[in-house]
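Only one chain is included here, represented as C-alpha cells and corresponding to the form predicted on its own.
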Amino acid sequence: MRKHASALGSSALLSVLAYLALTGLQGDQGQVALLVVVWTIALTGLNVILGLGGYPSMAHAAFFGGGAYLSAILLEKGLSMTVAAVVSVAAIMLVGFLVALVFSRTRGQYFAIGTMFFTAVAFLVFTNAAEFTGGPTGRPVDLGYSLDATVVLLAVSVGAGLAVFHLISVSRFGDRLRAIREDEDLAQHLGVPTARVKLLAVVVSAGFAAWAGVLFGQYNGVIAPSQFTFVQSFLMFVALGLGGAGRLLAPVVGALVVIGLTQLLNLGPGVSQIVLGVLFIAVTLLAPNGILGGITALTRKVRRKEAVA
C-alpha cells in the first residue's frame, strides 16, 4: 500500500511541476519545457513495451506523429477537438495493433528492424501526402483547445500516464511482460501467451504516443515530418535507456537528459548526438540499469556500509 501511495504521490507531484514549468518558462526555455513534458508522456508508453517487456520498438515516433497529424486533419474537417483526439488515439492504437500483429512473433533485433521499417514508411507518408500533411515543410494545426486547457491537459497527462504505468507494472500483465523480458522461451513454456502480451503492449504504447502527439500539435501549433523521424524514435530509445528502462520515473529522467541537457546547453545537432552517444556509453558501462538504477545501487551500497559501521 505504501508503495502505491509513493508512486501515485510522485505522479501527482510531477503533474504540478510540469504545470509550473509550462506556465512559468518562456521563450526557448518554454519550448524545452514543452518537449520534456511531451516526451515524458510518449516515453511512458515506450516504457511499457521496452522497459517492462524488453522489446526495442522503433515505431514510437511514427505513432507520435500519427496522433499529431490525424488529430489536425480531423479538426480541420470540422470535428470537435475532443472527438478528433479520441478518434486519433483509437486509430493509432489500431495501427499499433496491425504493426504488432505483423511483428509480434519476431524477437530482438528483428523486432527493432521491423518497427524501424514501419517508421520509415510513416515518414514517407508524412512527407509525400502533402494534401493532408503539408509536405516536407509541415502544416499549421488549428487550435481546438485553448492554450490554458492544453497546458492543463499536458500537466495532468504526465501524472496520469505515470500512474497508469505503475498500475500496469504491478499487474499480472506487467508480470508477464517482465517474464518475457527475462526469458521469452521459458515464459512461453510456462503458459504465458507471449505474442498476445507483446501485441497488447504495443497497442498501449501506441496510445500513449498518439496522445502525446495530439497535445504536441495543439500546443506547438505547427507540425512537420522532421519532428517524427527514425532518429526521433532512436533518441526516445536512448532516453529511456539513460533514465533506466522499466522504472517509473525513467521517462522523466530520460526526457530531461536528452531534451533538456542538449537544448539548454545550446549544442549543435552534430555535437548533441556525439555528447548523447558518449553519455549513453558511459551510463551503460557505469550503470547498466540507467541513471535511476545507478542511483538505487549507490544508495543501497551506502546503506550497507552504514549498517556495517
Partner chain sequence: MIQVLVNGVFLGCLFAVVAVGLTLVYGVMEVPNFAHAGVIVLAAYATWSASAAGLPFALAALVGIACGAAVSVLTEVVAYRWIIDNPAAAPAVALGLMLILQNTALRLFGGEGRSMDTPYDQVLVEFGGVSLSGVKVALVVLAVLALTALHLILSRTSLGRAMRAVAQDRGAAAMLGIPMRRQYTLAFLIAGLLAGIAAVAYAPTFQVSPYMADEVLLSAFVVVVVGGLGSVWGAVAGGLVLGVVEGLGSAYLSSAYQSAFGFLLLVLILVLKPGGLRGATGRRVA
Given for the second form:
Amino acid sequence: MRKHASALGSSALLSVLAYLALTGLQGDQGQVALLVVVWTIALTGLNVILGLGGYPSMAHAAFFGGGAYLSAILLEKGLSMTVAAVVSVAAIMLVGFLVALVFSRTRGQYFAIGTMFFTAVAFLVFTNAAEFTGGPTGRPVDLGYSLDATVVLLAVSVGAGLAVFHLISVSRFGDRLRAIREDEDLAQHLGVPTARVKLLAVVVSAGFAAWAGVLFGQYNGVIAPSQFTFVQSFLMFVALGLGGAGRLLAPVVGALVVIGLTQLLNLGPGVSQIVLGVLFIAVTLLAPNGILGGITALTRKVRRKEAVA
Amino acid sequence: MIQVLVNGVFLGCLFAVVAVGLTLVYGVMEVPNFAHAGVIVLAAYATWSASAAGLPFALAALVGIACGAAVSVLTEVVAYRWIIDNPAAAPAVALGLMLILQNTALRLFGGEGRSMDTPYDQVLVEFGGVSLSGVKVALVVLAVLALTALHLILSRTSLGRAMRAVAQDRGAAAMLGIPMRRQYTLAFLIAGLLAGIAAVAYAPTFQVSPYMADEVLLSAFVVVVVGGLGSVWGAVAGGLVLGVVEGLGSAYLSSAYQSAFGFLLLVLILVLKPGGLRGATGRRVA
Amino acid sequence: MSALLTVDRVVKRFGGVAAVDGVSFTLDAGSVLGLIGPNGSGKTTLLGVLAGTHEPTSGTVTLDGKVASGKGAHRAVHAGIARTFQTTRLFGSWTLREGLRLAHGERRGRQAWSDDRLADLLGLDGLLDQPCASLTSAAQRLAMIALALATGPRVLLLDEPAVGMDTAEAAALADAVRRAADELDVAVVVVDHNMQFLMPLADTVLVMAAGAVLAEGTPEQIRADEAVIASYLGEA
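What would you give as the form predicted in complex with its partner chain, now that the form predicted on its own is on the page?
Every component of the complex follows; first up is the chain already shown.
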C-alpha cells in the first residue's frame, strides 16, 4: 500500500508543480515549461512500450504529431473540441494498432527501424498533404478550449498519466510486459500472449502521445512538420533512457534534461544536441538504468556503507 | 519506362553501398549503426571543404573517403568497443553517436545546403535512348567497383574469410583464434570507406547538408531488413529492389512520397512473408 | 481410458530437411517418457512441436481430445503443455518468486503447487527471493522447471534437464520429476543423454534416429534392443 501511496502522491504533486510552472513562467521559460509538461505526458506513454516492454518504438513522434494535426483539422471542420480530441486520440490509437500489427512480428532493432520508417513517412504526409496540414511551414490551430482550461488539462494529464502508468506497471499487464523485456521466448513459453500484449502496449502508448499532441496544439497555437520528425522520436527515446526507462518518474526527469538542454541553455546550434549525445552514451555505459536507476543504486551503496560503518 | 528503371538502379546502387556498410557492422557486432548517416555527412563535408580549398576533385574525393573511414573507425574505438558484451545498449549508443556526428557537421558548416561541383556534373551520357547525368553514371560505376572489390576481399583473402566467420558465429570464431578486436575495427573501416564513397558519389546530385543522409539511411536500413541483417549479397539485391520500387513509385505516383514506397514494400513483406526475412523475427528458440 | 497426450504422425520440416519425420506416440497422465537418440535425431524439434514452439508441417498433437499443436507456445501453455529449454532461460534480473507469480497468472484455473511447495519439491528452499541470475547453474535449471510447473501443466516437457549436474543433483532431480508425475498427475517427457539419470526415471523410452522412432519400450526392453545399441547406446 505504501508503494501505491508514494506513486500516486508524487503523481498528484507533479500535477500541482506542472500547474504552477505553466501559470507562473512567462515567455521563453513558459515555452520550456509547456514542452516539459507535454513531453512528460507523451513519454509516459512511451514508458509503457519501451520502458516496461523493452520495445524501442520510434513511432512516438508520429503519434504525437498525428494527434496534434488531426485534432486541428477536425476542429477546423467544426467539431467541438472534446469530440475532436476524443476522435483524434481514438484514430491515432487505431493507427498504433495497425503499426503494431505489422511490426510486432519483428524484434528489437528491426522494430526500431520499422517504426522509425513509419515516423519518416508520417513526416512526409505532414509536409506534403498541404491541403490539410499547411505544408512544410505548418498550420495554425484554432482555440478549442480556453487557454486556462488547456493549462488545467495539461497539469491534470501529467498526474493522471503517471497514475495510469503506475497502475499498469503493477498490474498483470505490466508483469507480462516486463517478462517480454527480460526474455520474450521464455515469456511466451510461460503462457504470455506476447503478440497481443505488445499490440496493446503500442496502442496505449499511441494514445498518450496523441493526447499530448492535442494539448500541445491547443497551447502552442501553431504546429509544423519539423516538430514531429524522426529525430524527435530519437530524442524521446534518448529522454526516456536518460531518465531510466520503466521507472515511474523517468518521463519527468528525461523531459527536464532533454528539453532543458536543448531549449534553456543557449549553447548555439547543434551544441546542445552534441552534449545530449555524449550524455546519452555516458549514461548508457555508466548507468544502464538511467539517471533514476543510477541514483537508486548509489543510495543503496551509500546505505550499505553506513550499515557497515 | 527504361529511364525510370535506370533511375531506380541508380538509387538501388546508392542504397546498396550504404546498406552493405550497415550490414557488415551488424554482422560482426550486432549494432544498428545509425551513426552511419553522420559518417556520410562528415565525409561529404570533407570532400566539399577540400574541393573548396582548391584541391582537384579526385583528390578531394579521396580526402572525403579517408575522412569517412577515419570517423567510422573512431566511433568503434571510442564507443562501440565498450558495448560488445551488451548488445541491448547498442541502439542507444548508435543514436547518441548520430546526434554527435550530425550536429558536429551542423556546428562546423551551418545548416544550409552546399552544392558540390564535380568535373563530370555537366556530362550527359546517352545510351540507347536513355540519358543519364554524369553524376549518376559515376555513382553506378563507383558502386559496382566498390562492391566487387569488397566481394573479392571477403571471398579471396584470409582477412575476409575471418570476417565472414565472425559474422556467422562470434563464439566459434573467437575459439578458432580469430582476433576479434581487429575484425570489429576492420568492419568499421570498410563501412566507413563505403560511406565515404557513397557520400562522394551522391552528394553532387543532392546537396551537402547535415541532414543529407537521413532518408538514405532509412532506406538503407529497410534494405538491410529486407535482405537480412548481416548478409552482403542480400543488401545488394535488396538495394536494387528497393531502388527500383522507389524509382517507379516516385515517377508514376508521387515524387514527394518517394521513400514512402519503400515503407510500403517493407510492410508488404512483413505482412505477407514474416518468416521469409532471414532473421527478421530475431533469434528463435532452437 | 484414452491417453492424455496423443502425437499423431507429426512431421516438421525446415526448408527441405525433415527434422521430425512422422512420429506417433501416446502418453498417459502421471507417466514419464524418456526420449533419447543421437544429436540431431529430432528430439528437441519434437519437443518444440509439442510445446507450440514450432508449427508441425503435418500431423497433430492432441491433448485430451483437443488439437493443441500449431497454435503458438502461449496457447499450448494455456492448454496445459509447458516446456523447459536446453540452454537455461530465466528472467535473470527477477527473483524466482516474481517469475512464479507471472507463471501462476497464466494457469487458467488449473491446479498448481504454491511457491513454497514447488521450492520444496525442487530443493530450492530459501532461494525464492534471490535474483535468478545469482543462482548456481544447477539451481537455475531447477528454477526453470519450477516456472514451467507453476503454469499448472498437464504435460511437462524437459529438454536435457540434468545437463551440468553431478550424480547427486541428477538423482534429486529424478526424484522431483517422479514426485511431480505422481502427485500432480503430470505426464512428463524427458530428453536427456544421461542414461543413469533417465533410465530409472522413465516408465517408457522412445528412441529417435533421423527424425523417426527407432524403438519404443520399457527401459529394460530398450537396453536389450540391438538396433538401439548399435545406433546409440553402444557409442556411449
